[in-house]
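Just one chain is shown here, as structure tokens, and it is the form predicted alone.
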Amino acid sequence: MADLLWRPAPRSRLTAASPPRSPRWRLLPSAIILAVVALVVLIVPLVVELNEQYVDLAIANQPPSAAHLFGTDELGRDVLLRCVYALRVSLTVGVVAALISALVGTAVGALAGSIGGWFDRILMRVVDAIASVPHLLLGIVIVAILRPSLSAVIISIALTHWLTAARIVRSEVLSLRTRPFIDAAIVGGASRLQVMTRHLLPNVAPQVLLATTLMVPHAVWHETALSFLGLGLPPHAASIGNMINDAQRSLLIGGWWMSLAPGLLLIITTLAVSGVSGVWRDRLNPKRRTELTW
């Protein structure tokens, strides 16, 4: 009857909990693809050169083939090296674009947080602004102003990512400013200049480093989109958009190669960069990480 009555008490699910899982299992597959993929976009296009001029309808809308392993498109191009030299475009424009849009953002979060007031309420609303309009839309008419180029596309999409970059500054820097550190700072006479250079950035960096990181895939698929649009690069260029626009009128002829190369190296490459950026995601936060695996 006492061993009836008596039962262990059940175990807390925080003791229950299995301890983290080690995030190699995602690090590892999204490591080895970006591995591959820089090789490739580094390395053949100094064996193979591209030339965007050339035609051969003798060999147009081959399937894939030993020859032509992602076949060829309607002008008898090779459409494999075609994607080797739009994916170098796209990601070649995804960095970069990231990093201005990074600077810009962090320069105008840190001037928001460490100011403060009215300067932090304004530079706010502005960004709320900016904000409240679709990010292609903004884009579309950035490059229509500039002209359709790559340094247009490029000033496009960093002119309308760095929003991200500066709230995160901004609401990193409110809470370090409460710390006693940068009180200490101050009362050894720091000046806000030197404050903000040498105790709030590198206490934010590697925040900004992960943001940017996540903006890439963010840019990679704008510039898709734009040049999708015929707002990108000129139509005879190597570029993921302007392929899969082109391979529309392919599509009627059964010429399914044509948009599935280059969209699968997109999607792949993109989900490699958010797949090593949510594993840096996790070890900056492992509180975080730890209440996922429960």
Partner chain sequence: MLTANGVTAGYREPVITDVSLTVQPGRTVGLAGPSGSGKSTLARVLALLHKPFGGTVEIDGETVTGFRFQAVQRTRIGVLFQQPRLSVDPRFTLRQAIAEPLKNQDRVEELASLVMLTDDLLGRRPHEVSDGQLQRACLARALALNPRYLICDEMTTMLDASTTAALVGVIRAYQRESNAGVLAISHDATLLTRWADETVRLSAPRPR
The other form holds:
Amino acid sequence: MADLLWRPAPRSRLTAASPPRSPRWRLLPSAIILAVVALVVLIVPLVVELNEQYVDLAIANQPPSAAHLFGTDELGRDVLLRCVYALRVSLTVGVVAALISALVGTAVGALAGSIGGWFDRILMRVVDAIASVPHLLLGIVIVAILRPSLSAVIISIALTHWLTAARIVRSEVLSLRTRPFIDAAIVGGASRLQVMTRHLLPNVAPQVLLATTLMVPHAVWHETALSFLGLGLPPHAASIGNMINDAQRSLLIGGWWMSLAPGLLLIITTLAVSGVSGVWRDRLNPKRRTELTW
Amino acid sequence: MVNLEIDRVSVRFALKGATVEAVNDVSLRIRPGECVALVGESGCGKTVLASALLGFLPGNAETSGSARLGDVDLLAASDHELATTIRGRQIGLIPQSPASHLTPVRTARSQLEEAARVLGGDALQAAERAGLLPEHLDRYPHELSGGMAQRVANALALVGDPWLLIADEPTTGLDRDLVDGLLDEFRRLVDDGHAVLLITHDLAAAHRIADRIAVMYAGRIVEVGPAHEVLDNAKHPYSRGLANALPERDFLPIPGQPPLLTDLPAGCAFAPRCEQATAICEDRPVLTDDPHAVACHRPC
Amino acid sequence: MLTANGVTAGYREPVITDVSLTVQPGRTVGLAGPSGSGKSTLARVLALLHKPFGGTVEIDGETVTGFRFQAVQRTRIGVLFQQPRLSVDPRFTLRQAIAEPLKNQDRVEELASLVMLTDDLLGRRPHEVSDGQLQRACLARALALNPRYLICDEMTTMLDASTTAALVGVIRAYQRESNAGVLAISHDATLLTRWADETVRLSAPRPR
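Same protein, different condition: the form predicted alone was shown, now please give the form predicted in complex with its partner chain.
Next comes the full complex, and the chain you just saw is listed first.
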């Protein structure tokens, strides 16, 4: 037989492997930015120590220069170094809070979805009730009860952000548990716990992990907002919110760099996180693109 | 008169570390007023062939050969060309599960009228040809019985007055009565001058309405001919085995399993399962050029 | 004996009302009827997967008191469904699917050879095999715990004639060896005449 002339099949809009909205071009820059941020945040604090009580009014309010790339603040502290420390705190808060909220959300969603009936209805009304209160307001109340501290901020964010994970897990579990393979497992002698751990949780895990990473930037912003309002970390601690809060006063004397540096770092880092997870989300299931928010 | 000329079409998919040869060197001609059934077990490549004809292959597919409809080669045409001149206008698709093919929130009439606006056909005429009464049209899909939903899907495929209808496993999951009703509808359309390509694993359905049956095995057509000839007087051992496996006949399976499409033998793909295979079967048999054609060195 | 006594069952509305059916060990009962007549609902009740509104299910003389997770007798029953693709966890390989009910993994090979699945296929996931190959794996899984009764709910719908004949052949061989009872549900009357010892028809649902 003669050699066949192969040509690629014409791309159909309906079956194209990469949907047009897939922001794949974001993957590489986002991944590089994330890697750089992670390295800097992990390594710099090992090399350069930040003395949070340090004051040197002789070099206060200096604009960016070779010695201080992002300038100095009103107490003469290096803005870049404080930014690095602040980002570390913010990312820690973001990651830990996102993990806790994913755990709480998965537990609630899995219970509601697998037990169903009245239990499900009551649990989901609780979720609706919490969702109806603005997150920030609820977060402020929780911090106010617990007194501002790192763990209070984390708890406040986690307790207001598990709702998304709970809803995702519940709806996935509800649709999974009517599948014949669950029936087959039951007839095969599986217990409720085995069905949960072998079939339901592993099948929702990718969705939950994705929701968790999408939660990280959200949680970072939340922490920033709490600190900005003076309800987050102690005022001397380096956190992005504290820095932007402090920098407000300096704006009046022309100290733009004190707001710009932490603000830009926050925006770039959170965009990078959502850029990476956004591409992952599209790969996971293009049909689900609208179910999760950026 | 326009025919569909499928000429030496092959489709393969590039996967990591393997190539799936889903359709291999398939030639088939379909004329108006004729129903051709493409029969084979699931995974033999028949749905891939249908997708190729409609331009619905995924991005990692490659094709060779041609499928000519008039002066258009369906395998080389752009998506835009297929969408504006072929799909719905020259080729209608009858889906596998009509109930999920219809939009649940709109009535049959509004869906038909939308299709008519896009394709420039007549919704009411199509509905009538599909055997729908006017009072059925104002129902929502969940208010339609399985048979009625199937007729709405048929009407949708007929709106643009295509001469060729491709039906991919239309009988799966339907009751025997509904299957018979649907097949009779197809027969009526064929007698009206349409051509129907019926893709199915259901030999009984193929036997009931097809003029010609093409039997596909491991991506190749191994036998094609008049329906009753292929079923009652099969020349290829695979077709013969398939016909004999019917519950109204011997009800005995063909021994063995089909080869993997990633690892096809160089010779006859059926030889490992064939009682009559000899050394000659290590060469690939060629489909003969008869009205009842077979690709076998030792036909029954 | 697997018996349904006056079973009324459904979801919100009853689909079947006061239905009785008996499957004797070693026998094959065919169950026919148009769609919507409640064949699948009856199958799910007899597989102890769906609690009926009324009536009882008896298995080898014991009256079943709990359904789904509460059904202690459920491992005495094997089930096969219409859509093999939905019947296997998409993350599992065929080997894992067959092994799921087993405590002793050694039997996977034996079960796989019973349904003629090769080693190469056992390592694949559902999306990498055909409906026929997947249904073979489902049959191996259903036979894993040596069930006393096998319930086949439209098992052959997605299968070609040869695979249908092959799987029915495997089920008959298992039946001869174990004297299990089989409930075969199908809309294909020809198949049931050939396969079943007797066929019961459910009538069409009453129009509401």
